[in-house]
Amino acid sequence: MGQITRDASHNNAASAFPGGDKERYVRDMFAAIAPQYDRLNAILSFKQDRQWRRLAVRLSNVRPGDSCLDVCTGTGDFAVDLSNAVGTTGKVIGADFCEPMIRHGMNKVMRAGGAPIKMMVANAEHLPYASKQFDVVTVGFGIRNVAGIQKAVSEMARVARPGGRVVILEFNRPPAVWYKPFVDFYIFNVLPRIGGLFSRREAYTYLPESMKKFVSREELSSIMQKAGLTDIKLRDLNFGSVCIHIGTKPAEDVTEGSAR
């Protein structure tokens, strides 16, 4: 059964963010589109987003009984897939800084067939969890929206147990030159128009702009390494327009000092 809690370290976790205008803008934008978010995801990805998340779960080597955290969980799709993977003996927390997104996902979360999912309003750059707590820490299509990517990834690494995995599923620019014009046409022309039919066009104009400004797959690998993660593995999907990064926290914890 799902439940929502707040980060007790902030008096108002839905609005008190230290990162400046980007965080406020993104939070307000997602709050506005929350009712249409799941439907639009399915339409705009041609329902491939489900397959991408489930593949990321498989590649993360989640086991029954594991403890998992999904950062920037939105309406909880990644958390549900993790719940199914860890089973009734596992533990799953979904954390997001936008409470309306969480609330619109609660019915879905409560129907999850595996571990009970605890949903929490919390900032990815200041995770309110003890170090070395989770076997797998994930983020799906959310890391490019945080104001401080390095800080958020370092926080994910901090709360992972030694030997645990940090998994990032995110849009990226395809490396294949022949494919880039098709991707660019879709994300800069088609996607905002379709999004505008069902929701705020502004939100689906932000999406391609955020993809264009996001770090490359190589830069994201470097960010994960700086957070103390090792054995970084990449898996390109959809001709490289989507990428899964998986890093492992070393058995000897070298992230503790840098992640605080």
Ligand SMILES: C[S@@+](CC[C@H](N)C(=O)[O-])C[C@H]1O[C@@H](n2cnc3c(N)ncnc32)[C@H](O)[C@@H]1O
The other form holds:
Amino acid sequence: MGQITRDASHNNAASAFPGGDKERYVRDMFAAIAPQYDRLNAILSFKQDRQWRRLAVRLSNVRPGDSCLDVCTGTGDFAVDLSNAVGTTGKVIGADFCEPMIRHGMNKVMRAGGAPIKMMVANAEHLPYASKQFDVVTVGFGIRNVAGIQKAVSEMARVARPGGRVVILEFNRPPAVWYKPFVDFYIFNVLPRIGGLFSRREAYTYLPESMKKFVSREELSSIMQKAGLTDIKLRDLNFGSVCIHIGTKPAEDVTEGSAR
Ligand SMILES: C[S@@+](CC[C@H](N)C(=O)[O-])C[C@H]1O[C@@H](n2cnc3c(N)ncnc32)[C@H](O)[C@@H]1O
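Next, report the structure of the form predicted in complex with this ligand; the form predicted on its own has already been given.
Below, the chain from earlier opens the complete complex, with every other chain and molecule after it.
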């Protein structure tokens, strides 16, 4: 069994995650659904989630030998895809603040064919890594759950090296198109019911609720810009219900100072 590393500065459950109730709620919820998370993901997305992550990895332009960080890594699916892309000469860290999610992904992570993956318990809003060290920093279906989105995106930008990319794969709501009501119906009516059949219902009523409250694709682009990222590119998937944002940290580091 592989080892899970703890960020020593966030060791104590009570004091580790400052910022209030959302953090505790989200961490407890994912701890409760961790055993079913992978299965539910596959069911709710009709197994498309794997393709979405792989596409995001491809669009990130990651290369063999690169160093990558996946925040809100959960059971490590994005980290595994990054590991395969960077190969044995690369380096991948998966970080999440919910240890049960990490633990349930460990078998899968240990079987990854490329770079060894180091799994760490760490908060996206307080990343325990030095600035400017990762070629690619990703987050998959995680940023919506973070209490301080701007803080987390700024942290991701801080630890990316100049010229490195920050990739955000997340649900979003489609723009005003004719099929928007159908997508909304699926999100707000079908999804929680299917989720509730297999898991603690609350976890899958949380999903549409969190999507309602989540920022728009344009607002997320602004958040990335505010974090000092440039050249923001967007790719809509699944009728606009899923969105990939990719930003680049400028070669000349203008994010330093704004990140903390
Ligand atoms: C929906 S899961 C996504 C897991 C995985 N990235 C994937 O693609 O399937 C969201 C994850 O974000 C984590 N998370 C939420 N807020 C966090 C934070 N502030 N710091 C670290 N992890 C966080 C949760 O613990 C959970 O594992």
